[in-house]
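Presented as structure tokens, the chain that follows is alone, the form predicted on its own.
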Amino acid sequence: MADYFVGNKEYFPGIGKVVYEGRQSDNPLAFKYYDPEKVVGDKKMKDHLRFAVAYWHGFCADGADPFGAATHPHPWSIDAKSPMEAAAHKMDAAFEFFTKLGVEFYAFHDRDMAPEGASPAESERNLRTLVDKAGERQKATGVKLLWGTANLFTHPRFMNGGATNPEFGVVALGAHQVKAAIDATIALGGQGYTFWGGREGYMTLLNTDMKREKEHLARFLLMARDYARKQGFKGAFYIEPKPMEPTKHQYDYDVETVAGFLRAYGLDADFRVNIEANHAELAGHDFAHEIECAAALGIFGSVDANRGEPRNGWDTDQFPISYYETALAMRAILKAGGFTTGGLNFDAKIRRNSIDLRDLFEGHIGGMDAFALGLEVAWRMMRDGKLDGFIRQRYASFDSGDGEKFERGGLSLEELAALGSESYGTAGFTSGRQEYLENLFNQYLLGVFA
């Protein structure tokens, strides 16, 4: 057997182990930044970074668009003879791509790992047959299952949203899928289950009843929280925030949302917030900004690592490639003390016209190795402290006398007011620095602090 697991033919012939080959190599198909056993701190790159690739973009996406036809031809669905049989071949190629990347983690919906059947008992035993085959790969080649999630958005019959569906026949069928999504995820030894709201929100409030609407989901929630315990999943669960698109407006719009959300219906203790950059950008935030508000209300959990095209202002999720950016969001990762039971999920597609195989290669490993770039970005600056010494002394007036007594809440309005009187004409007259400090960060990017 080689070095990577593959089923009963090869997939992406001609290509081996991609291994790292250093900043210097121009091998489009080895890493430049992404030194899985280099040690950062005080763990190895791929233990910070916990990198997964996509089921469903990655050999579901086939380059179809509102304007055009598929452009991406699937050698692992071409000689089939059935749904379940493409579904086999399907799960091959992915473990074939998984080991020669050399992640250790993957992520998928019910639907892409399974066809749906004719019947609701059909389409789950499809998935424990697909499941059950997993299973074998996993073991085969040590990749794991980062979370699992049910496609609650697809099928016509959820137009009007799953567990929001203001008919109850669907939001039971929408459940009958989840039920089986999380046995899935169970039996494969997933760290965590995904909940996207792709149609939980309205078109319109004119046909909408939103008390309603957000009182079901938080409903079917529960049910389900209820339900993943019960099996003894001691995992964590996800809500991935996203404002719009495919609905006007979506009830899980940005972690600010979510959170509120979370804690009006007693949810905050269970489920964390699996983050989106495109979403993330859509909302109208910067990715690092989602990051660091999850991890100030204690709910970030997981990351869909990809960048969205501002000039489009939809999801185009594109694969990501600015430093700048992952240094920024791998800063607010590890403030938040790293990943526990998430990663960082490569939700990214190759483009339309992209139609190599060796281009879905490609775009993981730029991803892999902004990210890592990023990491030690974010170490460098987390460990010679400037930045963070720099906020430390911003906030200074808080650590002690008057200060520290009004975050302890030892002082009332009116010793606040008086106060204030004593401090005019001297407060409120300390520069920022963003200049400074943006050019600092820059210094940090180019390596002058290495």
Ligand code: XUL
Contents of the next structure:
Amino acid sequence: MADYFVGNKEYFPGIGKVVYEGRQSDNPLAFKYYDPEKVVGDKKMKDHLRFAVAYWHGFCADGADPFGAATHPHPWSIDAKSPMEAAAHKMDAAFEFFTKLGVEFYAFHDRDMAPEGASPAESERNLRTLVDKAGERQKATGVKLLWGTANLFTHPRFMNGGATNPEFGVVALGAHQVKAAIDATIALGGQGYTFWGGREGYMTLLNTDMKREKEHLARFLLMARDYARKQGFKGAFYIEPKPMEPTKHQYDYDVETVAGFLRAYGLDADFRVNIEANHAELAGHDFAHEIECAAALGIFGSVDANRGEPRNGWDTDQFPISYYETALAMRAILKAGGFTTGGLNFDAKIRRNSIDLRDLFEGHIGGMDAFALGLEVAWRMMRDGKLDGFIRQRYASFDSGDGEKFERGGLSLEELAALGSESYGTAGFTSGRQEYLENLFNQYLLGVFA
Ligand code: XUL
Ligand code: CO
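Next up, the form predicted together with the ligand, please; the one we just looked at was the form predicted on its own.
Shown next: the complete complex, the earlier chain at its head.
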């Protein structure tokens, strides 16, 4: 083994294991709500929430933006004599962080973990070497892989797309990467494999054969699925919807669009969605809307937990902090039956001017606390049943009689129309009571119904 595997330096000195201290704690490095072993309803908090850290934001992103150079210190790359050595140190830092924070999962792109080599074969070798090390670190720490993915958007060769590139050669190079990333995910026992189509879209229709590109995307995904299943992958495949950025239009626009695409190409049995809060917002939807849509369509899979800045329309990937939003999201997740293969992956980054190493901890702690409280609030609502009872009652006229007949397809339009003239003047005048429900929601949020 090369000597870049010997390092065992502490990269976050002075920060120990983050523990639960309760809501009165004034320790910024303690959990106020997230108490992993606490049972909420039928499960421990940690098993409801299944938190994951995103390798790319935590250990690769350096604070650079289109207007300025890197600002974040990366102590793991300072003394490295080669990109592979830097990658090995980065992995040590990552696993130190996962274990100190107390998350059970992480997620990564191939290029987050291993540097691109001088040829496809060398890139794959680099990945395999680092995957071996990650396997050892997983075994030693108990941290698991939520999902793996391939980065088909950073390298200049992908400027016209990955699987939807107009040049066959680039599509084939993308396949080389995806195949290796699937192998890596299987080797690490990944519970899922994600496709985020960052450049699977277009910048202008003037140079784009959209129909052909979408067919290529479907063909590519079918091939990837077949390969992974042949290799024994039992996990879930996720598509991560996003409407735009970096492309003007991304084909995986939102959950409904992805659902239609999956059905059209026979991918719906294997693929689920990985819903990101900030992407939902860019598509003009509430985060909870996307989760409920996915659940209704039977394709809810996993979540990229973050938040956007509603006034600027960028993918700012901030840590989630709004209890209102997390309570709404957790209600939708509980209604969907909770996570199976998926979890809450913090696809979130600290700000450009957050340059202390503790900032990365504090960002995650705030996000974990926000979801822990959201879970408690959502559970209180479900257990109490007032809100769900109200909704059930609102549709009660479909539970029996002609309404029930309508639901199961027992009425023709003529029969329905005849019933319509009977209900004239009486039907339709029931309040939706939104204000009452919003007030009720706030009472749950404040713990009035504990
Ligand atoms: C980009 C994004 C990605 C995916 C993984 O907006 O969310 O980081 O989560 O490729
Ligand atoms: Co994401």
